[in-house]
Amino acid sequence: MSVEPHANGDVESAAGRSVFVYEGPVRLWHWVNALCIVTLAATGYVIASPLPTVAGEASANFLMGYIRFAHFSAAYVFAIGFLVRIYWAVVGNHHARQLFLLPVADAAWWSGLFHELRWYLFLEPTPKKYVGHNPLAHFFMFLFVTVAGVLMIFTGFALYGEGKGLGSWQDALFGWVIPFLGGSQAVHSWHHLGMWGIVCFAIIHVYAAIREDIMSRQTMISTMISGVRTFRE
């Protein structure tokens, strides 16, 4: 298959026009973040609804301890990865910044958002093609990755600091979240609600990526592996 580069970095191939979109650190963060979310959701659910019993003497079991350790470890990776992702949004390409910025003053962006909404509801016959995230995906990525990610980090470390006690760095940095949100139980509720929001988003995200890969004639899933988006003829 012949590939001929263009002056703007795009290429034309037998499959159609291809554009390099996502840099290596963005793709690595995406998959590490996905693994963290799966681990955090699974362990968080069990922490919120502990096992009613375990085999043998309770003193001989550390199952919930291992589950909490997995949760806290994944939380640290999630939080550090989020900070690295913010750094790459500053030093990376235009698409790396998209996750943290919504062009709410751009009328064309809003028009595209409602067009995409109608497309997903099967009310539009043809999709528009975007090199990066389409406006609807952009909006929900910002809401459930950026905003929800900040919520989960702040509430999670506030609860962790509550367990570590006064004087811990977690309490010093995030202890204010508990009185701000109305107490420990309210923080637990927000943390739990945030988890379900992210889980629902992840399900829709996977469905939408597969649907777009098939129906809109452009690569989605493979783009987050190779970094290259191909627009099929």
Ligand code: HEM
Contents of the next structure:
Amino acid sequence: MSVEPHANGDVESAAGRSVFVYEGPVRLWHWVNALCIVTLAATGYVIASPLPTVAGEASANFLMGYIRFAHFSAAYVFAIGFLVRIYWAVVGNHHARQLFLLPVADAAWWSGLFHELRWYLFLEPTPKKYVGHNPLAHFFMFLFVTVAGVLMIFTGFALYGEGKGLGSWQDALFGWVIPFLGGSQAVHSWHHLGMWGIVCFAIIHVYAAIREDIMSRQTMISTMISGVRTFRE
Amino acid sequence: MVETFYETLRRQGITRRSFVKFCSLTATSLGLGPAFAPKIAHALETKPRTPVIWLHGLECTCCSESFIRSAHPLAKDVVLSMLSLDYDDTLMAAAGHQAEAILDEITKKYKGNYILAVEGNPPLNEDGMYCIHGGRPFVEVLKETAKDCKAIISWGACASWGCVQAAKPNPTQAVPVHKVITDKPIIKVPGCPPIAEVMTGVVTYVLTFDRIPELDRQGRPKMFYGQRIHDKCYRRPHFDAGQFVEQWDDDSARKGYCLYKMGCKGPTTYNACSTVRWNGGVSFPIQSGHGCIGCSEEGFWDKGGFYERVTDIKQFGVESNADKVGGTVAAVAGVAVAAHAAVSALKRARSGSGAGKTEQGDR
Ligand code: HEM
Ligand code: HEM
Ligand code: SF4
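Cool, the form predicted on its own is there; where's the form predicted together with protoporphyrin IX containing FE?
Time for the whole complex; same chain goes first.
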């Protein structure tokens, strides 16, 4: 995979011009992924701090079991989605690759990042226009979706392998994570911190998407729905 | 001519009948089928006896205490007879120079052919002066004795992971055995102490089959450390149902619900307590109403409170855990977002038409 000179996607653009940016699989993945993460964070939180005790016979209840089932099912969707998304980064258009590549060697990308940061600090009157992700968003997406996603998948499947037992494929592939991070309890802690990282990202991400949709010179939310970015001026 | 195990046992006054019983008992406790009993008997009758040297470093002797309380008197007698002739400074009859002479003799006579069992661990600070064995730093004795051994059994959390003497800040720089001896096969039998039946099971396996049992990634015998307490806990149905002890002495505690919320470390601890249990299968911590403290896990003293499910993270302040750290950051993020939105709205209202005009230099 080569990093394209304009992986950051800045363009010369005229008002009203529309560009097709996010292909179907990327958009589908985005919404499926967002749903998974909400499910995983909610169920994960109550796995660590369970709901109040339920009354009745143990045999008549399976609350924790269902919660864990929901977590693990969403986890599979999340992990498989992640793999499919990597596949699409290889075969899709260059915007599909953005999520997995940080153009750290590109000075223009860095200056764009600081411009965006100043825009968020109200120090710039206007944001720049981008066909793909703006550099600031790109940076945090890479950190809290790509890197944190890998962390969650590795620690998550390592924990899952503990239940599946020695010799399961989860244990064979990810079991090494447990001694590597210093034991099962430590893996729980990393997995847990990872959740908070992603939750913080999601809060800011959703806010930024709505804000940019209103205040910047290009469409945002509709872009993630239809795939088409329209410039307003 | 070196004696076989059988000859030693007979000389110690153990009857043939007891010996055969012991073989079937061992086959069972190791999880092998009945067909293995004669194989064990045959091995013990024909194989030359492998001596075991049992060294004590920085420790509290709880491993020995556990070991000699092995539930089945038969197993205990036999296993002790297998060991007692050789060197164990706590259990042997000899003392002083006489005892040290035995150590010397075994390591020479059985060069490359004896098992070294280590209880406790060597402290390295001040050239090892925090643990003296027969007038010398224990770490030296350990290295010397390990040089010609066939394999090492690391008894307990001390020898396997370091345990309390290696807990932060570890002033004596106590380290587990595998940090000092790197060229010998090491069987870790962690626990504080390990379960007696697990200890005798491991010794018997090594001595009868003349090989080390199958180990997991961290060097523990799979047959005893292959599953977590949580996987075989009899309170597990209450966990799955969502029925927890919320406070000591509440109604749930009386009903015997799951101790997860009281910080039970069963879900992160590999040991056989929930199957083998303690004191001859009488009970184990969870059965007595207290959560597992995870004593067979690496660094369990430094893994947060025994009564907290989510571990404290010391780096983030005196006492904090992932929820407090994450919750705080998320709350800050939420407030920041709200404030930012307010300022954005204000700016937008003031400038009238929202975003400014096209800026030069856009690419
Ligand atoms: C964004 C993704 C994810 C989030 C936010 C998340 C969140 C959480 C949280 C907060 C916990 C509780 C941790 C603790 O005990 O302190 C947890 C537990 C767990 N998660 Fe995840 N998780 C994610 C992905 C995954 C994945 C991909 C897997 C893979 C199968 C997974 C498997 C598990 C397992 C096995 C547990 C332990 C359950 C138990 O102890 O009963 N998670 N998760
Ligand atoms: C209501 C919720 C959400 C909305 C409205 C939303 C909106 C958007 C928008 C508009 C974009 C495109 C940004 C651009 O054009 O530069 C985007 C991209 C993205 N969002 Fe979200 N999002 C939501 C939830 C989430 C969540 C929960 C996550 C995961 C933590 C997430 C992860 C991402 C990622 C990784 C991208 C980049 C997609 C790619 O390059 O393939 N989003 N989102
Ligand atoms: S008491 Fe502990 S080991 Fe038993 S089910 Fe509950 S959490 Fe698991």
